[in-house]
Structures are given as C-alpha cells and as structure tokens.
Amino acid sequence: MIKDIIYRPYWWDAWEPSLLAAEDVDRDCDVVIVGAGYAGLSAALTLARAGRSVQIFDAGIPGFGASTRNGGIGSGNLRPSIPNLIKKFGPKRATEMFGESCVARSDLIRFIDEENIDCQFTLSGRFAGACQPQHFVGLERTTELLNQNFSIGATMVPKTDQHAEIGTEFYHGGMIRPDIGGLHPALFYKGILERTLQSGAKVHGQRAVKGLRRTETGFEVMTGSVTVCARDVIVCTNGYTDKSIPWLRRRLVPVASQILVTKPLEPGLMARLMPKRRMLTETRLMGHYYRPTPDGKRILFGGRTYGNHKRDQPIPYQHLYDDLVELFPELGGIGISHVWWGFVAFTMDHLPQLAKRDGIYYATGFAGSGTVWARWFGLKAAYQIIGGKEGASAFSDRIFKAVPFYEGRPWFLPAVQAWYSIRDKFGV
C-alpha cells in the first residue's frame, strides 16, 4: 500500500537538528540547565539577557526530541476540562490556571513576532470534532465558560454545518477556538536555538548529565569528565527525563505519541476536507490530533502508538493510517511521505509542572502540549532565578506527586490505553 516512506520527521526536511560546534564547558557558571528543548532555550535566552552565565546540557543533538517531532499546534491545552478544574482546585485557582494559558498562548505570538522568527505561523483556529451526541453537549457546556470568563469568542457548529469546518460525516459537530494557531515546530526551534546562541548562553549536544549534587553555594553537575559548579539549576528534560534524575523520573510517564504525513493531495480534495485550514482535534480519549502542513498540500495526523518504542526505529503505523481513512474515506489509498513518533511526558493530574525542589527548578509535564507550555515555563523558571512578579504561575507550589509503584517503566500503559479505548467505544 505505502512505498518509499521516510521515517523521520517531515518538519525536518526544512531543518534538520545537528551537533552543534563543540565548546569548552565552564566549570563556573550561574545557572546550568538540563535539556535543550524549548523549555531549556526559553529559560537559557531569558537569563543570558538578564545578565547571568547559562550552560545548557543535552543528552543528544538539541532540538532531537518532542521539539522537533511535534504537531505544530499551538493550543496551550490543559487536559482537565474546566469543570474538572474547578472541582478540583476550586473556582478562583481554576480560572487562574485556564486564564494562564490564554496568556500564555498570547504570550508565544508576541514572541515569535518581537523575534521576528519565520516559523509559518497562523492563527488558524481550532475545530474540535465532538465524537458522540453528548460530547457535543459537554462542549457546548465548556464554550458558554470561556466565553463568560475569559471572552475567547468560541463557537459552535451543529453537526448539519460541520462541512463548512471540515470535510467528514463522522464528528457529531464541534466547537471552534479562533485563538488557537499553527506553526512550523522546527523552524520555531530554529528560531530560538539561534537566539540563544547569540545571546552568549552556551548549548552542549551529546553531553549528559549523570548526577546533581546540593553545595554549600548551590550546585554540582556532573557531565562527562567535567563537574561545573552552578548556583542555580532548572531541569527540563519532559519525556526524556532519564534514570540520571530519579526523583523527577518517578513523577513523569513518557507517552510515545505517532504522526503520519500525506503525499500531496489534490487543492479541490484539500478544500474539501480541510476549508478553513484549521488545527484538529476531537473528544476521543484516545483520539488524534491532526491539521494541513503550513503549504496547504498535506495532512499531517498524529495519535497514540503501538510496539516497543526502541528510539530511533520505525513502530507499526498501520493503525494510524486506518483512523485517518475513516475519518477522510476519499482518503483510502492514498501515499504517505512520512512517518515518525516521539515522547510526550504526563505528571499524575495530567498537568505541566513548575516546580521547586532542593533548590533545583523543574519545567515539565506538558501532556502532548508544549509548544506553549514548554517555552512559557521555561520564561517563568528563569523570571524565579532573576526574581520580580514576573515568575508567578497559578502552576506553582504544588505538590508533585510520584506515581505509585513507579521507577520511570511505564509498565502499566498498555492497560490504561485499552480502558480508554473501551470507553470511547462506547461513548462513555
């Protein structure tokens, strides 16, 4: 059925992570910082402004992992709905943390504009396809709370105008967010990694950290041969947190999330099934995320996984390509240019972590959506090492919680996936 594919990411055909030049590594240094994604980028450029010495450290080629292999959708999601949320944590912290990513999501086009970066974005919109009669009803509930709380200007579209939004029979209508947009993710990357560099912060590829140390004055890192003394360190390693930093490792579940890309489609095919070119995702537990590649020409789909998750190796896809054709049945047949999968990390509640313990400061947990999360905590670790209002998050002084019987194998997940399977099935 699919020939010539290429496994790896197809953002990567524009820009491909590599070693970056090797530097000297300081044995001094105000603050180091585990892990080069965009949390570690936004945290190091933040502090290199301000005035203090930054050593990024990276087990691999910085940007390899999630920022580079995601879907490009700039949602700034929580996986709670608001309900939940309030149930939870009461209505006034609630509506801080939800009001916190739409700042947080207005916060990243304000960057990407002051940076001038050329990472394609556009602010879309998102549709959110509703997969059974009473999702719709429950997103109807959630579209009358953001507008009453925070004037999004959320819409709903009844089943019978649906085709206006996206070419499928199978969603039960759905709700559309204008604030939510698109980009490039490795050109985003692109963007920051070079703003970084330039700002004197200094970016270590294939250089692992094996251990942390508490110090009279702060900190020693152990990295290869070399120990560097740092007054400050934030961690921001997500779903490639390793057993180096076991107490983080025990509180975050690497998720292996899947994404496939179309050969180019007909326009008129594209216009029907995409007319607005807007970013996708529907209710389903276990449903997908998906949108048309920035050129318009392509559908990128992304969802859960299958098999051993060995890194770098190809996993079964064929699962993915069936959901897509029955989403889309003009579909069946068509080409696939692309295939490739990453670690997405979840904590316990489902929510992205800014955390302080030991003195170490941790940027985390994002639960699939950190082209938002990612950048935004890592800003507001580096605003609590500088000091001022501008660190406070509704996301701080939480409890991280461990996940019981525990060590960093998520043994477990195979179960939890076919519960949420079965209850999509059923609606429930």
Ligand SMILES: Cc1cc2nc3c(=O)[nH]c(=O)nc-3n(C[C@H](O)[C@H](O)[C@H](O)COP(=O)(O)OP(=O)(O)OC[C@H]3O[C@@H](n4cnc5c(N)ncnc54)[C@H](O)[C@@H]3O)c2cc1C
Second form
Amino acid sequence: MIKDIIYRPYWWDAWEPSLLAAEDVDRDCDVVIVGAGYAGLSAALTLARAGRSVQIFDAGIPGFGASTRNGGIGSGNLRPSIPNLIKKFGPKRATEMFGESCVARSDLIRFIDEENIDCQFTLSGRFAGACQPQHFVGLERTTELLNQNFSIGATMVPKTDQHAEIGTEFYHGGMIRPDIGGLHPALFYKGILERTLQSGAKVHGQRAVKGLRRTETGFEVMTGSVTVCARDVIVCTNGYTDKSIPWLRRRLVPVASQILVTKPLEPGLMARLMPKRRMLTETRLMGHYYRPTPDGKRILFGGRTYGNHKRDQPIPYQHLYDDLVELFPELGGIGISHVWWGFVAFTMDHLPQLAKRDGIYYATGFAGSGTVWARWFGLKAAYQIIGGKEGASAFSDRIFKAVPFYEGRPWFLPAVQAWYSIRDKFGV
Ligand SMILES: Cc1cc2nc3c(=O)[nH]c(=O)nc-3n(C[C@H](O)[C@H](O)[C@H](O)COP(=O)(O)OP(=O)(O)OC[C@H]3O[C@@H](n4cnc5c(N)ncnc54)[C@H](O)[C@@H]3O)c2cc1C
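Having gone through the form predicted alone, I am curious about the other one (the form predicted in complex with this ligand); can you provide its structure?
Every component of the complex follows; first up is the chain already shown.
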C-alpha cells in the first residue's frame, strides 16, 4: 500500500526551488537579511521598494526551508486561545494581538491580489473539528468572542450536521471560520521571490551567515570568506536557525512537521470526504491540518511528528497514514504519492516574536502558522527599519524568554509530545 512514494513536497511538481544565478556580494549595503523564506523575502521586497540596498543570505537553496513545503493553509493562527491570551496579557493587548492576526490575514489576500500572484488562493473557509465533546463547548465560546470582537462570522456545526462539512464520524461537531483560505505555497514563494528580485534586492543562495558583529555604524556580517557591512540586520531563520545565531537558537524550539499526499481519489469520494473543499484542522494538541489539493483531486494530510530529527533525513510516516485512515476509514489501503517534512519553530509562549535585541531584528516563532505571520512580520520588521507607524505591532517589545537548560537541541521534545498524546487520548 505504501510504495512508489516520492520523498519530496508535492508542491515542487509545480515549482521547485533551485539555485539562483550567482551574483557578486556587495561589501556594503543598507540591510542584510538572514534567511530567504517568506519572512526574509517579504522584508527585502518592502525595503528595496523603499529605496534601500538589500542583500539576503540563505544557507541553502532559497525556498528550501519551510516556505515551499508547508500545507498552504492561511490561518494566521495564534496558538493560545482567546481566553488564555486575555488572562496573560489583559483584554486590551489580547484584542490587539488577535486583531492583528485578522489584519495580517486580510493583508495577505490584498497582497496576492494586488501583486497578481498566481498561487491558487481560495477563500475556502476552514472547519475545525472538536476531538472531544468539551472541545465543542470551547469552540462555541471562541466563536462568540470572535464574532463579538472581530465580526468574523464564525459558525458552529453540530455533530448531526457534520457530514455537510466533512465525511467522518471522528469529531463531535466543529467550527467554521469563513475568513481562512488556502494557497499553493511553492507558487506563492515563487511569486514573492520574482518580485523581490525585480525590486533590486540581491538573494544569495548557499551562503550561510556565520556570525554577526556590532560596529559603530551598524553590523559586520560574516558569510564565507566575505564580511559585509550593513546598517541593519533582520534574522528570518525560524525553524532552521543554526549555531551562528546562538541568542535566537536558545529561544526557539524546532519541531518537525510532516505531510503526506494521497494519489488522486475518485471525484465521488472527494465530494463525500471534503464536500466544501475547505481547509481543515482539529482541536487535539498533537492535531492534524489537512485539505484538498488545489485541483480538488487528492488529500494533503499533515501533523507534527514525534522526537528530534536531523535535517534532510527521511522520517517514518506510517503513524500519519494510520491517523488519516482513523479519520477517514474509507481511505484504508489508499495509495500515497508524496511524503516530506520540514521544521516549524515554537517560542516558550507559543506566540510569534517580532523582537529587536542589540540592534538586530528577529521575525520568528510562527508555531506552524507562518503563511500569514512570516510574510507579515517580514513586512513589519522592514517598516520598523524604514520608520513610521506601519512598523507598529502588538507583538513587538515583548519579553523573549530563553528555553531553560537549552542550547538548541530539544532533548525534551519526545517527553513533551508523549505527554500531549496522553492528554489527547484521555481528553484532558
Ligand atoms: C510541513 C510543514 C507544514 C506547514 N504547514 C503550514 C500551513 O499549512 N500554514 C501555515 O501558515 N504555516 C505552515 N507551516 C509553517 C510555515 O511554512 C513557516 O512558518 C514559514 O514558512 C516560515 O517562514 P520563514 O521565512 O520564517 O522561514 P523558512 O521558510 O523556514 O526559511 C528559513 C531560512 O533560513 C535559512 N537559514 C537558517 N540559518 C541560516 C544562516 N545561518 N544563514 C543563512 N540562512 C540561514 C534556511 O536555509 C531557510 O531557508 C508549515 C511548515 C512545515 C514545515
């Protein structure tokens, strides 16, 4: 059943990241950006269009990180619930944070539209399945808050009506968010990359930044045998942050997220399992995110995987397949065409960070929801450098805590994930 699989992102069938034509590295520029994912490109595009000289350095092939291998679900999710955000930050700041997620999400749609990026975006809406009866009650409370404070138009679907949304008995009903859609992540990346290059920013691939040193006028950026002087630096390395950025590495936990894609399914089966072609998620701690592929013919199914993993090594996916079949028993024995994985990054409080420390900007910690957030924080970091009110964000000026007893290798992850799974199993 699991054979003939291609171990690379399904999205790369449409557009695959490749090394760009080599360009000379400028010894001086206004801004250096470390990392060429959505965040780095978005920052570079904004700065270059504002007349700044910009260079991005990426350790690998630009686009090889999470930004072309994600699920393409444009949720702009914040992991803590609204009640928990209010408890922690008070109603004003919590409302600002959540409000910013709404603005960031709609700004992504505006950007795709205005830039005319052909990335198969559809405002499909998202269904979130309640894995326990008490989760349904929690979703009801969230729906109320969302509609009261942000006029989102979220609605609840009781279990009795669930089949209109999704062909499973697994959930105890769920919630629909009409403001969330999906895109083709690699085509979206291609679109921003092309516009970034057209803007005059230089994107250097296979050029890792090995160190950053503060000077009187800005920074020295060490990359290979070359040292570049820049007035400002933005670090956008997220789940791929390495030892060269030790301050950030102590504050981010990289977690492997894995996706499989089925072979094409019968149109009738697709219509039964995903009748509205929505984006899909669920309320478990070790939950899944899934969706139809943009052509509506296959199911893309993702989830966080257990344990620590080394970059570029294949990891087992049978558990993901079993979870897919548990959800949709009709898929038992179905063929899988593609499997891959990549790193997402979590901060201590599971909220994204737009930080500035010792003059360096950091846009990071998107907790698996960077399609909206990474682009947005790249934009915000750029505006903070340019100056003016567009740089303001509810996520700036927060304490960015280091993870205790941690240098960048998350030894505790298997235990944390096992604990989450126990809580999921017993519904606590
Ligand atoms: C399997 C998977 C599924 C996902 N699904 C979704 C989803 O459905 N919806 C959603 O919103 N988000 C999803 N995400 C998360 C989303 O893809 C990321 O949050 C987002 O792409 C992060 O973008 P970024 O620009 O911050 O980092 P990345 O795209 O990860 O880029 C970081 C870059 O930094 C470079 N780098 C690291 N160190 C250095 C160095 N020292 N010098 C130079 N370069 C360096 C790396 O080479 C890499 O290219 C998913 C992620 C994965 C892996």
